[in-house]
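As a starting point, one isolated chain is supplied in structure tokens, in the form predicted alone.
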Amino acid sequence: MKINFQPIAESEFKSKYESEDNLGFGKIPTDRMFILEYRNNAWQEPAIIKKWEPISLDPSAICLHYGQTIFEGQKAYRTEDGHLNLFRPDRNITRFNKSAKRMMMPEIDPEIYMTGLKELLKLEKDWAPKSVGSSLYIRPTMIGTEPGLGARPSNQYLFYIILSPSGPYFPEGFNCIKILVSEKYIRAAPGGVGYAKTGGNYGASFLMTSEAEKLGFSQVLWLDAIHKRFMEEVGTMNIFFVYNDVIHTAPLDPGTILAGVTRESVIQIAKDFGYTVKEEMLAIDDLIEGIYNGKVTEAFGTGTAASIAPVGSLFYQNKEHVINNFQNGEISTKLYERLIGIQYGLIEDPYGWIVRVP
């Protein structure tokens, strides 16, 4: 793939941040981004490594109007001898392009999405924080550009890559946050694009997410959509309970929760020190008794944005439950430590999950 680099003026190139203690998450922007234009049933060359500013859109611009817009969360984690590690990149890949097939648009090429990263990696390795807990956050995006108001895919796409500092994606950093069980709204059911990490399913659940906010929430479980009753996943996050001694989390069928790649890797990590993982539905009403009568110990959430974050309280039918006396858990401990020390190349990797960017 060619890659056309265009050069940006000295005085063009942006202040870095001062202080990494308030990076906040995602409000930063780098100097460049990387973008590649697909039209005619086929990505044009040359790819192109720009001065990060706006994209024009036409007014009638599909993606505008009925939602053809994806997007990836992955970081890039500062070594201690100066590099950048990404995490598992082949999997958000796989799942980019599951969630394109999803919302008709057309597959990237791996090779294509990985040069175009790594090369803009290398160009903005310096805005990449130090200190371990923060990272340079990437967005890959593809959104669906032809001008048209008939409602029909799009035959013409963006995909583009920014990246940003970041700090921990919850101010409480490794400590518990509290989660308000949404007892109204749902946010995917099964035959839908719950598995797809489009636009549109984060749009729908702002309102609840707002409302959770207002109330002193840092996040809302949500629950599925036929019963209301079985426990699928938070707002940013997969989550995880310890319930009689077995880490339970809910499956990845019938399709309404996202495959994280934090997930896959905590299951694997959690079975390797000899827990015992089960992917099925958990009732909420039996997971708050379990609460009370000690079968549950410990709950936590994972994602990309928030890695491990544990859980001290779900605030379900006008009452706040307290997990664990609100104190972070063993298990979710150790994984996070684990997970963390591979990410920045703290311990060794025996999985063979990272991807070194000089």
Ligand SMILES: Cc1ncc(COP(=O)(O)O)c(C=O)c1O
Second form
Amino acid sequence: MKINFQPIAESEFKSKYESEDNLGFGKIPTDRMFILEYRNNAWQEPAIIKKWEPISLDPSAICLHYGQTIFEGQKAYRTEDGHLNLFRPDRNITRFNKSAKRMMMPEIDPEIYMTGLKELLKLEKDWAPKSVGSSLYIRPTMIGTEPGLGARPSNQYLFYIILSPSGPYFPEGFNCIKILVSEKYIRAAPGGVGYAKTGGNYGASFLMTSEAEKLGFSQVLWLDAIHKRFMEEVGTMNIFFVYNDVIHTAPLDPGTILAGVTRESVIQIAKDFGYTVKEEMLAIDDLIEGIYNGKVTEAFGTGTAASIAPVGSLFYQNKEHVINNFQNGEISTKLYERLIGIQYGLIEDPYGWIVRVP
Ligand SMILES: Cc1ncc(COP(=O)(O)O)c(C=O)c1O
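Now show me the form predicted together with the named molecule, since the one above was the form predicted alone.
Next comes the full complex, and the chain you just saw is listed first.
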């Protein structure tokens, strides 16, 4: 693939953050972006790495009206010897193309995605924070850019990758969060777009999420759309419960949840630790009963942004139900240490999940 590198004038480089302590999440833009256009039924060359700057769109661009937008969320982790580690980037690329297919958008050649990402990271490496828990967040995105007010798929697209040095997703760090169970609104139904990382899934969740935040909860737990009974996922995380000594998480089959890269990895690590993992629907009423009769010993969310977040309580039917005395659980702590250890290169990666960027 041919990449044009548009130089940036010395005066245009941004000043870097002063301290890694208050990075926040996704707030700080780096200097450059990778872009590639799709026109006339083909991805165009050359791709361009240039200054991060606003993109120009026609006001009638299809993405703005009909939501033809997809994205990914990945991280580059800085290792002690100064490299950047990508974690299972192949999984993000596959998921990106699955989202593209569902949204009638063109798939991208995995090699183009990966080359663009690596080249961008090489140039932006100095933006990557050093502390464990912080990382360079990666946001690959595709939008339908063709002008036109008719409701139809776009014939032109823009693929781009932007980066942002970020701190921990939750101010709590690796400590228990509180979750509100959504009893009124639903996130995704079978046959819908729940498994796609498309903008509308997130926009549609903001009303419930902001209600939860106002009440002091970090995230919303979504129940299935049909029975409003089975637990599916949490905001930007997949959800796990330790129930009767078995680790439970929702199955991917009905296509209503995102196939989390962290979810898949945690399942593998947990099995290798010797735990039994079941990808099966678990009902909220059974869970609540289990909290009180001792069957539920732990709950935790998994996602790239937060890695593993222990869940200390669930608010459901006007009551807060506290799990494991609001303490970090033994299993989630073990999984967290293993996962983080592999991602930051602190321990050996026996799975071949890490891709190093020099
Ligand atoms: C809705 C949703 N579920 C789950 C996840 C976790 O997925 P991953 O582990 O790939 O970050 C995310 C994060 O991207 C998400 O947005």
